[in-house]
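Given as structure tokens, the chain that follows is alone and in the form predicted alone.
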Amino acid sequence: MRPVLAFLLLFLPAAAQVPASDQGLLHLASTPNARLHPVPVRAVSLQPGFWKSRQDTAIRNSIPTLLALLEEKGTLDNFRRLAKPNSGIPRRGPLYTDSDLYKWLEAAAWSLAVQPNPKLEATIDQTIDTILAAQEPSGYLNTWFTGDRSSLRWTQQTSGHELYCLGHMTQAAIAYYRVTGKRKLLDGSTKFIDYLVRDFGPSPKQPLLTGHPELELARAELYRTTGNRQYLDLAAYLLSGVERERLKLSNRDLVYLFSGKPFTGRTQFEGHAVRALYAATGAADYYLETGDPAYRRTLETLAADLSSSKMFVTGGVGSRASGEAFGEPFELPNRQAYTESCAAIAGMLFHQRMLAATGDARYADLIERALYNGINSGMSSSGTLYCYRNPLAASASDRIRNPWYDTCCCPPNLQRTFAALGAYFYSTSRDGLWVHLYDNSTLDWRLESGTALKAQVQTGQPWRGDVQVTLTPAKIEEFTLYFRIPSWSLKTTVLINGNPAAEQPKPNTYLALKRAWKPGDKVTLTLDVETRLVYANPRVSEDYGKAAIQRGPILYAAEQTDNPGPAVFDLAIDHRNPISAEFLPSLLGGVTVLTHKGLALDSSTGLYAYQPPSASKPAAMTLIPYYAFHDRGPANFTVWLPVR
């Protein structure tokens, strides 16, 4: 190393100084409030199984055939207009499409850490030529903001998304950056920021308010990148709220927009869902770098508010369709739920950043819950069909699931999910190794003290409950091993080279095993997956005297395809009677089904009567799990069923 630039390098933060090949999803390795560091991406390999079919299926069909449809909808001609300016080419679609190329992209980038792939790869560096030749030497791009439109930039701050698509812009850049080390779209969004930086700010600069939160958390990954803590105090300025007077935001902005006051001054989430967990997210990671008091005591508010009262047994969020919000405490309907598949996704990433915060488990459940429900549905087996909302009941008049939306934020953030799936799975810290989740998998990494690691996992999840893990590392060493002991598994034992582990596991922990790790030792767990029945809490009026039925992490729904006599809306289940589990290897891509014997309520009767309905007819019935909905078609569904 050269002298001048090894003497550089001792001014910038550690962080920065990691190569872009081992930052991890999000790089915490140097972040001073991060208890958990996760891995990298390529670090892990999905084996056969239940996430790598999943996986597969993104990367062999839903991100070829997404950008397909972003050709065929404008996107890309999008900024082709703008290197061409008398191409004679009409901008086409919402004002925010270019956030959905930037996702797609981000989602193709994470896909060449899983399978490597030349002509996907120079696919992506003709798109990002194409993006950056639409850049103004300002640093300024935005297809939606320029020629007639140029005069409104920054005038619309509350609905022009400009800050929305740079964020997903940087997100995109970052994650090739880290997987192919290229830099061009990096230093593209960097221009941008660097814009912004210089000309918005506390008076006397311009006024910036994020419409729709998320480049909080862009630029707090981007600091993590570049060492630069202009980027950092970006993100603390927008979480400020200070700008309310200079921006004339109403109180009904304030709420929808979950912007424009300070963070914490937030006690409850409301307004828009994945506005509000964006921004949650973006506040979680100024914390993280920071450790600023006021910022931990407002996150730990909010996921209370949220685990306690506002989120579906799914993992899914967001209850009314009417902007796309939250409702009030207990607000859960089924088939009014909006749950858009990005709110589940955000909810999920805010859990991620509360998990690396705390290392407590309850976070990694409600990770778990979303991603095996509420996320998992949103794409179907094929990988083509997509749902932008995920009710808990519908009927076969509802089209659900649709290849494209104007408004198409859920698909290509479905198969950024997908892509960097294994990255969820494990974390380090200072003391060893986390495993969050369990499915076929090998982690090819290392310990935080520098010895080489290797883990791999066979398991039956999320079918069975036997999970065995075996260690390789370079050499013998004391370290602890942290297992996720799910809140769903109420008896589950542990074996360490098949004797007994002194401590008794308890759900929704992590069990720590502390000891001298040598090559070939085996951890084998024993997950609980008893079928169970899961009851809301009774201010949840409209659950009430119902219940859902979870085996293992999968929540289940009685849909009509597989139920054809009562309609399964007249269903109930009869509390005398077992329900029996089944796997069936031809159905769904491999689900495990339940069957039951209930009962069928007597709906008959009017509209109301002065006796309630009678439910003396047996009923057989048969569940699938809920992810799996209308995937084979609109069909009448539910989650919550009666219990007689």
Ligand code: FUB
Given for the second form:
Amino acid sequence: MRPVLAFLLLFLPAAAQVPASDQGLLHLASTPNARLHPVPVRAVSLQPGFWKSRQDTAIRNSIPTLLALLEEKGTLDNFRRLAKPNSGIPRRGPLYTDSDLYKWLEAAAWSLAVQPNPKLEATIDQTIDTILAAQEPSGYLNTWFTGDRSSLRWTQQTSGHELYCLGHMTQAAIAYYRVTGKRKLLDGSTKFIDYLVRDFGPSPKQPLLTGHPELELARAELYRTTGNRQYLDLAAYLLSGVERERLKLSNRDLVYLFSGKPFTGRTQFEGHAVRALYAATGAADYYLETGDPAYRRTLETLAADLSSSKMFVTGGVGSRASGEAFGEPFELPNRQAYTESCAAIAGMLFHQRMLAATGDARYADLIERALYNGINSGMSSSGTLYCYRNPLAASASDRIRNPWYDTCCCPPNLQRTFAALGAYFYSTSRDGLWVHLYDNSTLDWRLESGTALKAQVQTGQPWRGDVQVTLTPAKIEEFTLYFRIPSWSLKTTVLINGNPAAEQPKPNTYLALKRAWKPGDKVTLTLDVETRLVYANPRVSEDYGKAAIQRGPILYAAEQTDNPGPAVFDLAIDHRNPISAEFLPSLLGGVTVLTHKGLALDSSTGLYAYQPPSASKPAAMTLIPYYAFHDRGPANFTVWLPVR
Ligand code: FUB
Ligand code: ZN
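Requested next: the structure of the form predicted in complex with the named molecule (the form predicted alone having been shown above).
Now the complete complex, all chains and molecules, led by this one.
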């Protein structure tokens, strides 16, 4: 580096001085209220196993086929037509399609950190050129509000998605910058944001609202990346919700948008689930940077509201199709569940920030629940079919998995999650290394003391409980290794180099092992993956008298495809009989299936009767992982089963 450049760098805030390639998935290295610091995506490689197979599918099948579809449906042409005004190319798709391409770009960018691919990188570069050719000199960029619709800019802030698209543009730009060091898209999105910073904000500037929250999180990350405090200040302005009067927002708007009123005045999750969770995620980012206690209180209130009464057992979120919305507490319908893939991902992003702020294992547990179940269900084993909704029961006539949606938010959201997945597995803190999720993987990174550290995890997760972690610090050094003990592992054993550890693992906490660790040290965890029945709070009326079945992190479902006898909606668990587990390498890419001698209820009794239903007969039952529902074609399935 030239001395002048090095000198100028000294004036940047600490976070912005970290080379792009060393910035974490969230760049929290200098964030004052982050206890944990995520590692860079490039630092983790998933090794053959459960998640590598899903990640490979996303990278090899899903990302390329979705690009072809985005091309076919006109999403890229929507940009091209702006660079060639007389081309006659029509604007196609709903007003938020720009964000679909940005999310695809983010996914493709992260995938390069995992699997370098010069051809894909060249495609990304061309796509970025296509996008930026459509950017106006002011910095404004949106393919919907152009031409005849230019006069509508900023007049439809509750529904226009202008800031939502910009948020996803910024996140794609940051990902590509971190993976390749290339700044072109970052400079383009910064130019747009600089235009906003100049012209929008508290009176006398023009009012601004994130009608679909998203930009808040992108702004915080842009602040971390560039060190420009104005980006965080604009996030603070958006979260402060002071523009209700100027933008004439109704009470309905304030609920549905989860925007437009002070974030710190929120007491529950309500309204559009993705909007609300993105808003809370952005607010958590703001808290991480500022430590504002009012934000912390609100975030904890909302986190408790979500996990205690508004989250499905799959980690899915969103109870009502109408308004794609949260419901009342305990309103968690199974067949009607809306549970958009994006909402489960948004919940994961929220919990990721809460975990970074607190180091509380309960947040990692919720990440795991969503990831293995309600997020994982969103992409088929082929990588070419996606769920928008992820209900907990459905019939054969429900077409839940589809290759394309006109509102195509979920497919690229799933791809960007799977592409960057390894970085969710580990964090560092001042005193050590945290392991949040267990799958075959290697970490090649460093402790915050600066000592290089490799860690290798070998495990049979999620089907078996064995986890072996081999450490290779560059030198002997004392630090703490934090291992998450999942809530479902009721009896965990821990060996260090073959000897029992003195520390006692407790479910849903981190086990802290402070030692002078040396190269070759091995920690062996045996997690308890016993199959368990899960019961819902009795206020969840749909699940009363029923149970779901969970083994390790995996939630199960009874699908008709594996149950040729009685209708799956008549099946019941016989609490006297055990549930057996068997790994079937040829089924669904290799899964553990559960079998049980259950019961079939007699449903021939008419719709209503003066006697409670009692008749039942023995029925064999087979269950598959919930995430694979409809993977072999549509069929009746259900997660919750009556217990008799
Ligand atoms: O509003 C457009 C899309 O609909 C958003 O991307 C998602 O939140 C979905 O609900
Ligand atoms: Zn979506």
